[in-house]
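In the form predicted on its own, a lone chain appears below as structure tokens.
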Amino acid sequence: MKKLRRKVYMVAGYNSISMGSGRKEFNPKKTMPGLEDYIKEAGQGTLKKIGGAKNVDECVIGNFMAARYNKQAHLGAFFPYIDEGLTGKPAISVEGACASGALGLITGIKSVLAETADVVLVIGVEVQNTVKAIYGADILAGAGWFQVRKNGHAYFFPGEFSDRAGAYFQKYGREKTRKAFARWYRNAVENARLCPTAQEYHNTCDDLETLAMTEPNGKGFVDHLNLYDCSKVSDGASAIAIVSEEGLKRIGIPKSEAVEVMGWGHVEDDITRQPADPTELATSRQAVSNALESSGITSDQIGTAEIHDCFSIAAVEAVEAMGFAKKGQGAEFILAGNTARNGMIPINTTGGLIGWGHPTGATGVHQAVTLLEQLTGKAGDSQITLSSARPYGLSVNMGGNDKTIVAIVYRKGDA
């Protein structure tokens, strides 16, 4: 991939609570926000930091499954009802299963470099706590090939990565691998305490590697994951500006409270193809190269990661993905501490998927915003130290079983 053009920057990042079982507002009893209250929430907080709707050229919403989930298709046309200073501005709406949302961030980059726009709006949203988990793993099951889900599992997606973990346990160990789960699982929660829009942020279990020890049980879910192997059901919404350098100028923002794009790797796989060894993240690893390639560094030059562990097994897998550890390894990697937020490669600081939580066209936003904020050093409690041998960040996110991946190098804008 050559470099890129134009200097691209991202900045002004705004979260809203990851919503779902476990945070104390959420009540399936009463009336939640709405997926128009997500859009609207995630809009203005980041036109209250770039200025205004005024400020920007074009807007783009990353999302996977509304017209489903909340029968909402068209969303592009909701940024006039963030701010009626949108209307009028060109909009689209992107969709790439749970890479959604690092897509609508790839949309908006090129249009920076395309010198379509100086100021882009970036939305990722999702709603999923509209029905029942049965049936939100059918609409879920859109993310893979139809001819398949005809015949799989009723968890579709939990069932196509225990296989991946089954296989893992059978090529490289059962003990280490599920000890490394719990791990996760453990690191996970206990970064997303100290991240008050976390969906875990109120967790109070004690032992977290005990509780997801819990042994799998396939008669009533999977074969190979237990709950805690799995990202939960989450509502929320992600937004954040992509600029070029007279972009910031114009929104009167510093490049020290930026991020730069130093360059990205988007990847398609065959839908209709399962994987050829279900113990690698192919389809993954292809799209890291190619980000770190065009950025010109190596994985050693990695001072943190936001990657998509919608499941533990995945984790396990894009850690050797991402060149952290070899072929097999991951599972040592992560027990040897390494991804801790005091070890070598912090990843995932405000929890992840398990852990801050999973609202799948907002992901690969919350990725970045998580980057933009440790970066520039204002992430409150979850903020982390980067070496200066150290000082780039990754984010990695994926749809569907390994099939659409977009990978994305930052460094701090003053650099």
Second form
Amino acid sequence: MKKLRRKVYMVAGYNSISMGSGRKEFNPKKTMPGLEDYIKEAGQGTLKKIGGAKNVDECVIGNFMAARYNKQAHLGAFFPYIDEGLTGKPAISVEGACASGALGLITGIKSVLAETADVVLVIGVEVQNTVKAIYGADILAGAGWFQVRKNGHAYFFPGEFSDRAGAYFQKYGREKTRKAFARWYRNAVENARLCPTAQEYHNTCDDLETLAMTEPNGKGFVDHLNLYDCSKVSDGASAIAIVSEEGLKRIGIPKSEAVEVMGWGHVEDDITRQPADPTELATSRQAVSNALESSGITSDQIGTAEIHDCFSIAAVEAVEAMGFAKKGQGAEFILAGNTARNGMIPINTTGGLIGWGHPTGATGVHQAVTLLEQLTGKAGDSQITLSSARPYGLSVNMGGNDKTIVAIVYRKGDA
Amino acid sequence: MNYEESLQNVSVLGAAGKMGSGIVLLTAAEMADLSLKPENKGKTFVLHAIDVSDEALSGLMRYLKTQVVKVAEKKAVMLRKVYADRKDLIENSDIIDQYVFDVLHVVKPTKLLEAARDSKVIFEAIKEDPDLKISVYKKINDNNPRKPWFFTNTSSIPITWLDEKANLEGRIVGYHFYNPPAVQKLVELIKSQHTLKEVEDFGLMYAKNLKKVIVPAHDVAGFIGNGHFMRDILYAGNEVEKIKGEYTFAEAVYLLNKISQDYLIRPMGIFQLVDYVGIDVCSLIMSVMKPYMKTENIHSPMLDLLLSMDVRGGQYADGSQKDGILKYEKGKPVAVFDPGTKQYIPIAGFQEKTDKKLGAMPVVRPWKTVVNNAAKEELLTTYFKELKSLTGFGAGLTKAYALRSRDIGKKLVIDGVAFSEQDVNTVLLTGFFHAYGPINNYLN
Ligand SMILES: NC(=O)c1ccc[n+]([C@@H]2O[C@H](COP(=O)([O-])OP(=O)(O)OC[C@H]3O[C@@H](n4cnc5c(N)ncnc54)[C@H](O)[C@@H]3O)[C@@H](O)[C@H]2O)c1
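Alongside the form predicted on its own that was just displayed, please also present the structure of the form predicted in complex with the partner chain.
Next comes the full complex, this chain leading.
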């Protein structure tokens, strides 16, 4: 990738609650907040921090499947609903399955680089609790190739990643891998308990690892994963502002409260093909490598990461793809405590997809907001301490079965 | 005739009732599952859902629709395999819709009893009226060339009597589901003196395929479940009478209900359970059992009195609890009916005072936290040990209650109603969701 022609920053992050089972407020029998409510909440949250709509040049919204979950398309036209002041400004909607949020970020970054905008408001949103999980599975299956849907599992994506887990068990051993899944779940929930917007914030289970060792039941669900290996069904939105140096001046926020985008990797793979080797995330590996290269850093300079743990097996394979662990050693790496909040490389410090939640189209933006808060010391109870040798943050957002990957490297603004 | 052939033409009598609708649901799903097997391609499976009113039958079809959708959603993983060769069914929603259609398609609602003339298998769940049952069996049996098998859901009428009166020559077996049949795992199987082996075998196979737990019971009115339950009601009623001098009726009912729930660790107190089943239903079951009991008087003056004042309990169509002996708010008892004043007396008004009189009691172990607890045995042992060591009024009442429940259970075995103590315990554990069987050694 070419060197960035100007500096790009992210500021003023906002996360709604990740709403769904586990949250005390959640009641599927009652009318819950809808798509437009989440868009408005997150959009206003960020606008408030940047001096209002007048400071915004362009808008981008990332969303995966509102067209089916909420029977709603044309999301760009919701920006004026957030704030009248956005009427008459450009807005676009982007989609790339569960990587839609990060595609929103990339689109915003490109506007700043193209110098058509100095301040871009980016939102990611998904409201999934409008249908039961068994029908949600149909909708989410749209992240795969529809021609193979017929032969896929009822729970299509859990089925795909269960196949990955099965292959991984066979190649590297089942017992330690399942233990690593359970540890991953525990870390995720314990981190989520420190973050008031997390879906598992109210979780009170005192023996999470035992719970997560529940044997998978292929008759009712999938062969190699249990429910604790899976991110839940979530409603939520996140928002952030992507700005140039001029933009920072306009909104009156110092660099110390922003993160700078150092570089990124964005890779697509052929949706019609099955992964060549189900025990690894090859596309993720390439995207992370591109991101590190474009930022001019190596993986041992990463202090914290937000990764796409839609399933625990994805987390195990991801720590390998990011170069933290060697192939086949992801499970040991996790079991040794390296990814825990006090470990060598704390990952998903507010719970990630399994603990914080996975409102699909919002996840990429949520990851950026979390890293912004961690790197600028604004993460509240979930704040971790970063060493000066590892000042960078890395986010990896995945669409489909390792098909669309966006990896972004961040650093605190005034560093 | 094999299992599948027998199930190709079935009738359910009283199909729109509480029990009948559940039996229709279970059976239609089983029949649809059979029809979807490759080896049964081209065969038809028909279930005649017979009841007396069009309104009730159309209600049944609405109930079936919602329930089958839920069933289909639950077994979507399996259904994808069943419909694997249907290229037009791709998404879960396509598959679920098709399955709902296939199950409902089996069911033919009708008011005409004549529809049962082609059926091999007849499930009967009409009201608990011996003469009505006999007349219906006769009408079907006299006109059905297939020599049908009758599976009766009667809660209390002896099967041999039904068999002989209707000239069924052993083509009948008591097949006593618990309410609601779609949820409750237990089925009591009661043979008449003449029940044919083929009828029993079918009943066992059907239960196995539906993952039901079969407990055999002897043909003694009330069988095991109601044999215990009715006597439990009578005992509690007597205790109310006994302590009535010292307590008001409302207080006494409250106490016995509390003791049987909280201190015996049951899912409901005894009077709440009576309301749940319906005071009229309990009274009816007693009246059917009564003539067969030579040494006991199975009859409750208390229930008669309440019924004479139109206090009935039972449930609304949406499953919520109607007021009965107790009055309910959000499913919880809040007041007790007082026959003297014909008013509900709020529990809150006397609760504290009455609770105090119980004296020292063990810490309440809510049923919910015990019933599926891995350390249940240990919990119960410690709990009852503590209870045993206490000597106050409440502890005495509780211990006596538990021992009486045990005696009722043992007597069911001695009287030859149950084949074993184990079977009695299974019925109470599975059919009544008790956390432990009544026949135990906790208080030895
Ligand atoms: N409710 C329970 O808890 C329970 C439990 C186990 C067994 N049982 C037994 O099941 C049977 C049915 O009980 P229920 O509670 O479902 O009663 P119910 O009143 O809910 O249902 C009885 C149904 O039979 C119908 N019916 C009446 N006469 C008929 C006739 N001649 N032809 C066809 N249908 C007729 C009624 O319209 C009604 O829909 C009884 O024998 C009862 O003892 C009930």
